[in-house]
Each structure stands twice: as C-alpha cells, then as structure tokens.
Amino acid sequence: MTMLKELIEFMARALVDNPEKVQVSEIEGEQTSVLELRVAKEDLGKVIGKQGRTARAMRTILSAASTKIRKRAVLEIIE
C-alpha cells in the first residue's frame, strides 16, 4: 500500500511551494484504507485547488491506482 502512499507525496510535493512540509499517513483497514495529507497552510489553496478540482483530480487518479491493486483508497486533506 505504500505505493498510494507515494503516489499522493509526489503528487502533492509537485504542487506546494514548500514540498518538506508534505506529510502523507496512512491508516489501513482490511478494505479501506486513509491517507491523509499534510501541507503547509499557505500551500493549503494550491492542494485544493479552485473549486476543489486539484483535490479531486487527485482523488480521482487515487481512485485509479487502488482499483488496479484491487484495494479502496479515500485521501483526506488535513488543514
């Protein structure tokens, strides 16, 4: 699962002016398993982009990737 957990790093520290700040946890249950993700509170807006489409074009290759590993994946963005 650690690869989900990559995935939303790299995803996330490509897009912060401060990509030390990124912190991706991840909690696994037997199906589902949360990532949150941590980002500086200035980059908070250009995670969540504009009307929340960067958070869910996010969501969505999140999505993508767990259906490949046969697994359910949900990315919550902790303020």
Second form
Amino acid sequence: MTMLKELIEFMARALVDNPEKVQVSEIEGEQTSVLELRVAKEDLGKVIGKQGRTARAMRTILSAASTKIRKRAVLEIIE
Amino acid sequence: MSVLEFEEKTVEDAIALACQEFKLPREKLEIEIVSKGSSGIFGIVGAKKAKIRVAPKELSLDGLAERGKEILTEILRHVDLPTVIESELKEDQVCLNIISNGTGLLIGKRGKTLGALQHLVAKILHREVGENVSVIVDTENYRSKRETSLTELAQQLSEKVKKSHRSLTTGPMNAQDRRIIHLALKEDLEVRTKSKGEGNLRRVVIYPIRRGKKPQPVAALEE
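Mind giving me the form predicted in complex with its partner chain, seeing as the form predicted on its own was just shown?
After this comes the whole thing, all chains and molecules, with the earlier chain placed first.
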C-alpha cells in the first residue's frame, strides 16, 4: 500500500514550490485507504488546480493504481 | 532567461543560494565558477569569496520530450504495471506513447485516466520550464481511434440535423474531444457548431443553417 502513498507524494512534490513541505499520511481500512495530503498553504492551489482539475487528475490516477492492486483509495487534500 | 552572479564563502554555499533564488534544483542550473574563493590564513587574512555565474538551463524541445518521458515513467512506476514509454516530437508537441499490456487500465472511461496523466505531465513540465508545453499522452492508438469515432459521430449528427432542421447536442465532452467535433464539421456549410454549458458538462450543439438565409460566418471555434 505504501506504493499509493509514494505515488501521491511524487505527484504532489513535482507540482509544488515547497516539496519539502509535502506530507502524505495513510489511514488504512479493510477495503479502503484514505490518503491525506498536506502541502504548504501557498501551494494548495497548485495541487488543486483550476476548478479542481489537478486534484481530479491525481484522484483518477490514484484510482487506476489502486484498481491494479484490487483496493480502493481516496485522496483527501487537507487545508 | 537571466544570468545572475552569486558570491558566498564557498562554492557550495553559492550554489545553494542560487538554487534558492531560481527555485530550481542544481541539475537544472548552468553553473560557471568564476573564482573558487579561499579562506585565507585562519580565515581572516586574504579571505576571498567564491563567485559563480548561474543561468537556468534552457531545455531544448528534445530535452522537454525526454523530461516528459521521465515524469510519466516515474508516475507509472507507482502504478504496478510494466510499461515502456516512447517520446516523440510532432510540431512542437511532446507526444508520449505508453506501451503496456493493453488492459485499458491506463485509458479509463472515455480516456479519463489518459487525460489525467496528460494533464499532470503538462502541469509538471510547465512548472519546471516556466512555459506552457503541449503534451499528448497516448496508448494503444487510443487518440487516433477516438478521433475516427468522434468524426463519424459528428457526421451522423450533422446528417440528422440537416434532415430534421433541428439542432442536436452531443454528450458532455472534454475540450480535446469537442475540438475534434468542431473541426470535423468546419467544412460543412449546412450546419454550424457551438460549445455550450459549463465545466465538465460542456457539450457541442450542432445547428442547422437555413437555406435562403445568409450562411453564418465561420462557426465558433473557441477551443
């Protein structure tokens, strides 16, 4: 499961100005994992994107990756 | 882009400062060492600062394609799927083709996953080079197949519109798909096309042009 965490970490770090402030924590459930993404306040817009497009893209890729390992994963961006 | 000079106690310090200033990692900077600097005797007498000249590396288009490939490879490394990526330049567009086992996992419903990958690679490239780069991500010839089927759909719809003299609307589509519809009917003088709706629900409306009336000027082509 850490693979999904690394996936989100990589994508978020590549998008922001303060990659050292990117934190992803994983709350693993029986079927579903929740990935919580925290970034520097000024980078929030970068990971969300115009009309949430970048956030949606990350969620789409996340669900493709989790489908492959027969899991469900939800990405939460924490303000 | 601009060339800047940095002076610090050591070359390392100066480079670190330059990285901060340009907000770029060291690999993306062109660094020229002007003087190495010396600490002098006991760090007091004859101490000279290190001086470097720094400019951000200009990425050539080939470099961009290569970098796009690296980014996509890294993303897909985390999606447990063996893939090979080909990069190519077509008219200033970075085209990345994913070769995989062909399960459609990377395409997603109506190309959703492919679109997401494309958006992210473009976004990351844009952040790194500071200018917009047009990126196309494809796999299993999905893009050209989609173009063929959308062009067919556009022609069928336009036939119906001409027969019934009533406008018809396509389903919700992304900008790339809408563009294909607009282009497919651009030459058709009996209908005109226009995008309607907001955000994800934007769709293409095909209107008939009544005979006798002056044909409308070039159909709306916003995308």
